[in-house]
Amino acid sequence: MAPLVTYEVISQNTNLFLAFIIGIGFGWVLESSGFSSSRKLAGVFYGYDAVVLKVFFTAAVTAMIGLLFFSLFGWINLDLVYINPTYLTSAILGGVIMGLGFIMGGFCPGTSFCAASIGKIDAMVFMIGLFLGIFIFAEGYPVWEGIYKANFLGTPKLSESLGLSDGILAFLIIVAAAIMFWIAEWAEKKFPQPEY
């Protein structure tokens, strides 16, 4: 659940029910917030509702912030923390594949399920095109694993590929996080939330 807890504190099923907590939280933080609306998830793509990408570009700051500040304390060593290898013409196609499903379906796969547990019809069709995929990819791995696997780059660091320090380059994420909000509110004063 956390690199912060081990088996030997607590234990797996212990671990797990936390995470089942945790996940229920996450559910309900989403639905309360409205990430159960397609409309105001697509608004960020329209320019009329920022909320998901500020919301979304906090989160990912705070956790920047946090790991390097657990990492001085010594309390992580960033070291142990798992980085997903990259596949550079994967994640290019993968990310196309993604924003597309979300600019016409209105969801991404974590609030398909948050709108759909409230009864939302459009999610649920958006959850059976989602598991589609996913068999569609499974059945067909054979045919794309050479697309798939194509351009490896390791587990690289933006840290490291651009030469800065972690400490350098979360200043710099958080001045572009400030920028973005910027463009984000005069983007919702220029094209205002349209009536329905």
Second form
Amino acid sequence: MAPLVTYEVISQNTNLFLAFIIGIGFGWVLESSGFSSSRKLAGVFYGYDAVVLKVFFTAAVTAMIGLLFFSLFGWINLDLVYINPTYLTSAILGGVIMGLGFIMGGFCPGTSFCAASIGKIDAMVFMIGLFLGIFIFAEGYPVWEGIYKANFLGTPKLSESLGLSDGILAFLIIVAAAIMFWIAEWAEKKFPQPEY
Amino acid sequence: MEKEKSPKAKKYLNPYIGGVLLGIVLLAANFVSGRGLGASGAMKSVVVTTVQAVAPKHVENTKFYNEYEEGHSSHPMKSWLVFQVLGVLVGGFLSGTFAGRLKLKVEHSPRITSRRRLIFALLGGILFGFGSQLGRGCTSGSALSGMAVLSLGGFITMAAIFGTAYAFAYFLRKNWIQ
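Show the form predicted in complex with its partner chain, please, the one above being the form predicted on its own.
What follows is the entire complex, opening with the chain shown before.
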């Protein structure tokens, strides 16, 4: 039964070792999909290259379906899987600030590590920025602690909030992803940019 | 623009295949460790460790670090995300090596200078770092991993990140398109 570490099938140290192996898979897929290029990443916001949208939503849908089937087969106990808590105010405000960072910097944290690993200097500078941004948050914490902890809703699932079963929501997300992929393919033809 | 590419550089993976593979990696993280992927959390470990080393007194007197220590029993660098991010660096490097994409360079649109690209990368990184703390995770930890477990917050953060980036894309178009 999984999660393996929670059921003590593997030890804490094995868990850390497997985190390293999982990270190699993560970095490998990001790099080979083109996430080591800020111009490819930013393409999604101008329509000329929607690789971010395609990889991101295919991955989310794949993992989501996998978890639901694993749970159905009794392979994983989803009650023991970490579900991100929802603090409404900071989820929105944090997302807005990150979105601005994304369009200015051309990376998100994971993709910047990946790009830095193949020698992108802009990614290394972005990482310095990350360090500074987190440091600023830490030092000024009392100033924004109220916002950070405001409107705590627990750990609701979107399916619960909408009054749907997990399966129906998953189906709707797959349909939404398919529509977005169709738009993405259209946009890439409509707003081409020279190869880089 | 073909000239920017080294002649041996391989083409990128089909994005849908890449997405399925990334999904399997994310599924593996949940199956093995009961948690999703992440990135910004590892940088937080680096910040906490650095401040601890440089100014240990300051750490004792500062609320953020106190709350961090309450939530973490082991050394900040002995964390799942730190090991995972070390893996990302190795995996990215290996993929880049086999594809012939290893090159020290500043990537930027021909319309802007390297200097401008680096200034924006720094500012973007500062905002992303700050936002990832406020939002309790970045694109990987909050948006991608959160969506996979159907977390309401994950969907909200995802929509806020992409919505804002689209909203500001017009004003920053000079940096990216011709």
